[in-house]
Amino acid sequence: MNQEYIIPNAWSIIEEGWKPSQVKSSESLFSIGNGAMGQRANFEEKYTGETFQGSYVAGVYYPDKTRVGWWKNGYPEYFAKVLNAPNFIGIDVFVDGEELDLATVQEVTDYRLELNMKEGWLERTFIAHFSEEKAIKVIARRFMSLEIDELAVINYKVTAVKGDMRISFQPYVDGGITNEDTNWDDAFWEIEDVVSDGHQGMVRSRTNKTNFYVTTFMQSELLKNGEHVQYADHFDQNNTVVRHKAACDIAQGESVTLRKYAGYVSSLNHNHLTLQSAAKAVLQRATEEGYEKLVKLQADSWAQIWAMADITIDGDLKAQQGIRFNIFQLNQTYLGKDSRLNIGPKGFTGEKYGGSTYWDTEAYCIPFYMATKDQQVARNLLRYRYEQLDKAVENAGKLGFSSGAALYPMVTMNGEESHNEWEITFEEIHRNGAMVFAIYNYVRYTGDYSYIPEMGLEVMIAIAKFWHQRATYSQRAKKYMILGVTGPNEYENNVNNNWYTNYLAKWCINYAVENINKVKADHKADYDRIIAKTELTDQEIGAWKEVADNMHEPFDKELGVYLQQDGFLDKEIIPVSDLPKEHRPINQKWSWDRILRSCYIKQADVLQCFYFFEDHFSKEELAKNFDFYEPLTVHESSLSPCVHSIQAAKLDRMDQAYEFYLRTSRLDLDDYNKEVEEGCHITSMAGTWMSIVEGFGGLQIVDDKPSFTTKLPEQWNSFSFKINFRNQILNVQIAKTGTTITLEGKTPQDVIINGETVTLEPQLVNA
């Protein structure tokens, strides 16, 4: 049974009735962010019951030391971490002297949790009853601005329901902020000063061992029925913790309001010596723009972003909810005006994964934001792969690979392998392959060739030099195997001949190859610099192809399907449909030995392939390792359910398709894994935007030409929407009466639809 608390509504996430069972769940769901920074949806006030306190700053982590019971060469010495931030949204409140805690008041009414997607904000709504004379409602609003990427605003509203009363607030900025999940216990941060100065109160603290330098501030004032009292101002202070105070009487019906301006300055986009003038002049500007300013500036940027990113589904309020939820964490997680940044699997909502980078985002996020934002983004998600070249060759190094090859991490935050699973670590391979793709797709929708000289080449180049040292020559067989593997079936360990990983090794090659002839012939100067820089011969290009035109791929020919590796069908294959309910999900319910003796997938693999590379394999080739694989999938990662909702809208079975879409676009607001009160899982949400645009819509890339063969799931009246492709906006409408294509733009632009040809002229829009 999922959960089934958050109530449906087009433009916002909404909890109603105090639970406090759901508290960690909601802080998850309900999180904000702004791309460079973001916090999970934890209360102001203080709460002694169950909680998660999380806030996090883009780019800042720390090397956790690896904790293994024994140490195997090679592996990372750390786990690198993002770093719960000193905490700078804690207002305590009293009533008469007593303080505001939800889980100690009498009754807590009327109690309502709102995360308005469409302007980008956070309120909670609720009465608090003390006794049965005294009784206070509080609306608590708060935003991360998008326009000062380094500024949040709270405004705190308490009326006086039943009562006179004095209230006293005591906004606070504390730096004694720990992560749940540290190895050894170790002090991430070093708090290096507390001030105090007038009304701004701030904690300059410093990170250990990476000495990343964060100073986080706070202005706060009163105001007493919408009008300025005074602002809030010193109180008391340690170590760690500065706190204001500011307090004033009201009358029943009377209401008074703490608007505090707090955020994060740091020695990523500052000099270190100057965090305090730089939180400064952000206070600065947030008290001259103004509170109402701020929050229509805030309006304007999420509507800019909504203007593109945006889909609309009729007929489906749920479907339209959750697609409108996985765009907007994406959004909030990753804006693309940094190529230092990259989008961790839980963003900004949880500590689970380190916060670090993975192959998501070269196969599943890149799509996304290609198609919603400007070209430039994407190109700065690869440029972050490229600046962490040397690192990706460094870690092949320390696994025995030589002369340049690279392997990319599973894990990292600046370029090192910090995962220590060693079935991932060394194994899970494939993640090399992924980098190549991200590029390799971002050439054929951008049509940016510029990229591959500049960069991407070398990028190339490093990875099919460790796929032609990784694979090893059977003499019994006469091809090249590629053994003691890990696939993204990641329930199978140290396999030999994963299909996917094969494949990938052998495409990666093929397409390095073809890249090196073209840069050679049109961009002769970007060719001798990478030649001389990589040392790259035509022995050793010779060397790589012969592994290419020899690689094993275990394939069955009774069942004409590719094998997930060699032996799998010496496995017992019992459809998942055959397990007791009681043994799912069976990553909680069964040893690893037995998962890994078991058929069980646990996301796509064989058919992540066929999604990559869908114009290699006709309709008749997916269908049958479709069939034969995803019966025994148990779909318990949630990159899963995306690949598979493509698939089968590919075979028109819209039924399968809408239900694997579902379960991707609500993975997290109906906590599909029983797990969400750890984080969402923002980079599969990327792939619930795939199964509309890439699943229903159809798009690939045809004959250099952007196609569509559209599905309309039944429970859909129509949906729609638009893509940025080559600078163009092409709006696409699909209902039941037929599919719609309009071109925002300035020249002609041939598509396919349904497998016509149409050239679309501009339609004028009003600027």
Contents of the next structure:
Protein chains: 2
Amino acid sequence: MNQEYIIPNAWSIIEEGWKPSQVKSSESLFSIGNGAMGQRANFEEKYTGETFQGSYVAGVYYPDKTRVGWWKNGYPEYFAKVLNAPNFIGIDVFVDGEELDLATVQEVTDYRLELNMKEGWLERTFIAHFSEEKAIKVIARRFMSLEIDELAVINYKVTAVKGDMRISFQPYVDGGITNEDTNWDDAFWEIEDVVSDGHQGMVRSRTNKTNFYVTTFMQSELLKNGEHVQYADHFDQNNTVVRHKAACDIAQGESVTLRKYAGYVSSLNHNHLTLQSAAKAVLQRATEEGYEKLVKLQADSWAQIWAMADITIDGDLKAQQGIRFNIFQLNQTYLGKDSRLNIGPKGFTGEKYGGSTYWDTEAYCIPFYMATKDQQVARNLLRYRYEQLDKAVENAGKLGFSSGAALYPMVTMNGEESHNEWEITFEEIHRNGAMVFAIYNYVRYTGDYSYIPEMGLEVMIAIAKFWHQRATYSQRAKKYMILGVTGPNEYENNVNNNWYTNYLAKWCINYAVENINKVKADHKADYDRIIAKTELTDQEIGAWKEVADNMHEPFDKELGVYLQQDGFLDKEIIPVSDLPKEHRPINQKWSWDRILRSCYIKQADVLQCFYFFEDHFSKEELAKNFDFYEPLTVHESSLSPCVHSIQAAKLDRMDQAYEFYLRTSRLDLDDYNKEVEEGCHITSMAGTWMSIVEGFGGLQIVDDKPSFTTKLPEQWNSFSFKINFRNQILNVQIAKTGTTITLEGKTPQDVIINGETVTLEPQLVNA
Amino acid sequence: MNQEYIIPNAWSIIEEGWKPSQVKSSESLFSIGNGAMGQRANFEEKYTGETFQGSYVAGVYYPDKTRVGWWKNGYPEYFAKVLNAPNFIGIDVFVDGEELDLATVQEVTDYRLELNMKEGWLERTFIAHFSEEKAIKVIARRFMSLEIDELAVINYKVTAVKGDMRISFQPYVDGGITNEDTNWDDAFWEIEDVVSDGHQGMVRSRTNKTNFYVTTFMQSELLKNGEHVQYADHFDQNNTVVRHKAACDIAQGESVTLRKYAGYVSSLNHNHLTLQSAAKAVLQRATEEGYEKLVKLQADSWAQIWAMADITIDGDLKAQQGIRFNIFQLNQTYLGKDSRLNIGPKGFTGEKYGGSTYWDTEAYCIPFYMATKDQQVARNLLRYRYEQLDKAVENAGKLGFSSGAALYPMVTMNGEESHNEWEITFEEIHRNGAMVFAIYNYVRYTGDYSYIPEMGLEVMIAIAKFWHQRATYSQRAKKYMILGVTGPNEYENNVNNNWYTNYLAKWCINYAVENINKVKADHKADYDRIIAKTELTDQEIGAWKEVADNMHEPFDKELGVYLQQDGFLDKEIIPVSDLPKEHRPINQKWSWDRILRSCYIKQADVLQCFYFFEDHFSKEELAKNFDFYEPLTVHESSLSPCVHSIQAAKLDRMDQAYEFYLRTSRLDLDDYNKEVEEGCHITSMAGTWMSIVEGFGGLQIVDDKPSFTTKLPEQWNSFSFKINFRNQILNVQIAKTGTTITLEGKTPQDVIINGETVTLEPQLVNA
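Provide the structure of the form predicted in complex with a further copy of the same chain, given the form predicted alone shown above.
Every chain and every other molecule in the complex is listed next, the one we just looked at coming first.
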């Protein structure tokens, strides 16, 4: 567990002092990635202390056979999991024949880790004492190139601080790795080829079952006191490892550096027969550019990202560090270049949740990518689901739905469902609504309607069909109901009429019908194609409308609140604040049944609906529902505090808004949930961004215009962010003195600032 | 799957004709046991066809590490499982050096299996053709002695029907066996010693973790044409097997018999250091008695059982065979001699359900054992739970209950919970009510109140505490509620206010309070001891009463039915008869969520309550509830049809009553659920007995007197049964001409026959 050991700093994540107990947490926090690959901050040299090794290639997965206690019909046969990929960072280091291992050396001093977010590199510095007479200083920097996204670079510099010595490096690539998290201890990888060629080494592996081919490669250089030196190609090789050797004698004060260019090329992007050539091409470009140039390119690439995505907070260093960490990690995870990829809940920082795609993407991540990147990036995220529509239809078919109804999976890598808790897999169907909401959100924000006739409408129709079939008619109540569901609040299972789900279902149908009509009117060719494909009739649409128009919405008149689900008020309603401290977190302290029958809410549920559809409800309604549900919410999901922060800001509850903001932005840095060892909470980081931009910044789209209702936490002097709105940049600065918005672009833009519409004129931007 | 291949016969289960596809089903149906051990009807000689090997020692289990997909707080760490024990039946047979194996011989003719229920033995007969010139006839009879319950006897006779030949037998004991059903492929047994001594062979094994010691033993004899012959002690032995050899030349028409006395002695009943002597003592007694005498003793023991437990049905051979099969299997499984043992759902016929104890014992089995055995047997079954009370308190503690509240486990071997589906393990809490109902039922039937002050009251108090703590107060409804449960109908999970559960909870509290007062008045010393132990105060009792008096009971006034649970009428109510045939059984055809949101009921739930407390409700109420729920019930639990048969008989729906009776009584023989290969449904067999005695016989206890409201199915000429009522025997004969009851005993007994009270005078019984 972390104890807030991260040193506050505006641009870097820094740890100082050697504490073996923090290694696994730091491996998560200091992870690096470039969207195409990523890895935990494992050590290059041998380390026999506790560690959790992880290096991942985006899009390469393994279908791990499902393990359950009691099989239920409908469970998927496997869980598609991100794979721990071959290790290319390894450099064993020997000092006069004695191996460097921080777990066993006499003493480690001057230990320092820095993750430089501004320039995108990780640096580890330490002095290892082998004896009273012998010590070395190591500065190991590495980064994953944004410019060449199959390339990682390591610069491992050893200086003799006490004594003369012979330093021997053994850089290697190791294909013999496994996942910590396997169901049946299957071998995920087969190694097909281990090659050593000059200073290059390569291991070609193939994933079992899925047959992804990945060549993991390296090339090394040796420098003495900064000058390249020659060394022979001594190497050693076995069935899984290719290992080179490079040694050099240095006197006290001198240094020797092993530089390693390494990475993955995979059959996702290359013909699997030419992977070796692809790897050689990457290495050739890397060595041609050279180390210093690559470092510079990396800083330039990050500068471009920050220019668009940075948020500044003046007067609150921890808040500043928190938001930059979130933005940095999101960008390390997903850059939106490839519509086959998506955003795993742990990104490249751990194996948990299988690295798969959840509804987090649609509900939490899309706003961030829409506002901080070219709109093509968000479109790619939407397209990912469009491309998996057939699988979603198949998935619904397994559960008894027909004629093209789709249920998107709870967890997926390739469109197939990978999750196997019945109460989630089969019942957390609200995820289907998030898919449509994301389309709505995208069109509302970008103004790019073209996505709907091209792709979105088919998704909406398939989902409307699902809701229509899934609702049942209660003769008694003369209403349509959705029975047996789990809402976003997973601390209730198999409930009837979760309001959030029912509301979304109704909205999905209405939005689908609205767009069917719009596409019919304005995009006739698309309309004809889609109707022919879906065989949709007016009669069926009429039946959908019947369901939407008569959907049951549990509501309590006396309290004026929408009910979490039918019967919620039969529970004992006791605020979280009255719970003894030793009962928290309830998901660790209470048995599952106790959680279920309690009134405690894991994450925003009714309030999530108020977040999605803020313009459907009055501020008074929001206040009543917030006042009822906020005291019952335990926030044991990382996705919860951000929504509560936004709602609190709307209601001018600034203390709460600030508290929730800190919790969401430093969730991992301060390890609120005591689990950062397993990886960072990547998808909820987008929620942190929302709490600033949509919470304190109050961004909404009103009548096609961006509207800002700004709130400055009293702890801050000012804050600023930028958003890309329809290909022009709005630079928003909120200070105690007021809000200033400038426009970088070519066309005047109307914006609403705290209720007043203002026309912004384009400003010249310094290039 | 079976295709009703069992030949109807009043006293035997018979299969004729060799069909390898039926082997596994027959291994279940022809199982033998004697309460202390039991086994499937596996072949003695080698068989390379499909088979499911199983031999079990009562009370010897292994804690198999729990396997789940997603861990929930409160799950038990292991599942206590019955162990597949070492094989002692094995006799490899060689004919002129060629091994007998029904899967590979040229032809098998005259194959016949008979399970003689009257005398308690299994016999397998066949002719195996090795070639045109060579064939043997085998008659292999075996039984598990009721008289010496550590002993099994096998008489394996080979006759040369074609050709002269050398027959070589290799009787063996094999300790190297495994369970089919293991979670992690653990080795359950360690073999400690393999001994061969003259014609005796023994394997001493120890279970891992639980450290039960079992010595599996055998002793062989060889007979030629019925005369004992000497043979040398050739033997062969490895780490897991002791194997002897006995060979003999026979001419065509001659026979040779290998007789094997074998069995288990365990540390459950002996000092584990003296198991070998214990085994030798069993063998000495067996050989002194000799085979013919042991056969006779076995027939005598069964005659005694049948004298008390038999039910005759005249005019319906399949119904007759069905009920005898049920009674026979129940007696093979449990004889009530040992309060450490209980009745596993599959008895000794398979591994499924781990051989553990379920609420089936209290809800279904106790009436059978009460009425057909000495009342000590039912008392032992009650005592089993009393002895596990501490563990039930521990179990409740894990779920957050305190101060002595008990939750009996869903599944157990030693009192600890062994089940791990949250919706069942944590939520199917109605089982607690069955524990108390069984005490009530026992006292009502036997008149033996002494059990309550001695043991029962403590159980009742602990359970009343549980219900009190488990109920929550709904401010809105001003009622106590029991939220988040699963009722007997497992096709609903995590529902609120399952009526059956709420009713039982209320009743348990009231019954506990009634008995606290009674014990206080009549058994002061016991009262003081129990109050001191439980620290029960009047205030706490007052709080219980508050819950019982204000318990919510979901009821629909319009329909006049108690509701399965809150909100049941929001479902689409479509009778089972309207379901397309290809959707049945729904537990194989539908995904779990679809089952849950449907109106279909797996097993009697509201109607189970009407069964337990028949005197609490009017016939009109029963009719309304039966008419509502029966059409919605799919009976996909073996425990369902019997209750429906009884209720239908009460309502004079005799066609339904008969149909349900046939379904319950021939469930396994005709393999209704297509799963008899896995073992027989032992506990539901007691339900079959209830459908005759309590359904057609209409037995109730009214004002301390047995009352019979008799109904004769029109398919039957007459039927008869006996019950032990307070140590006297009532012999009940129901014919078209009327009902006759005779009393075997010493004291006159009042009985109510179809509403009329009659005093029966004792009759002389032929000894």
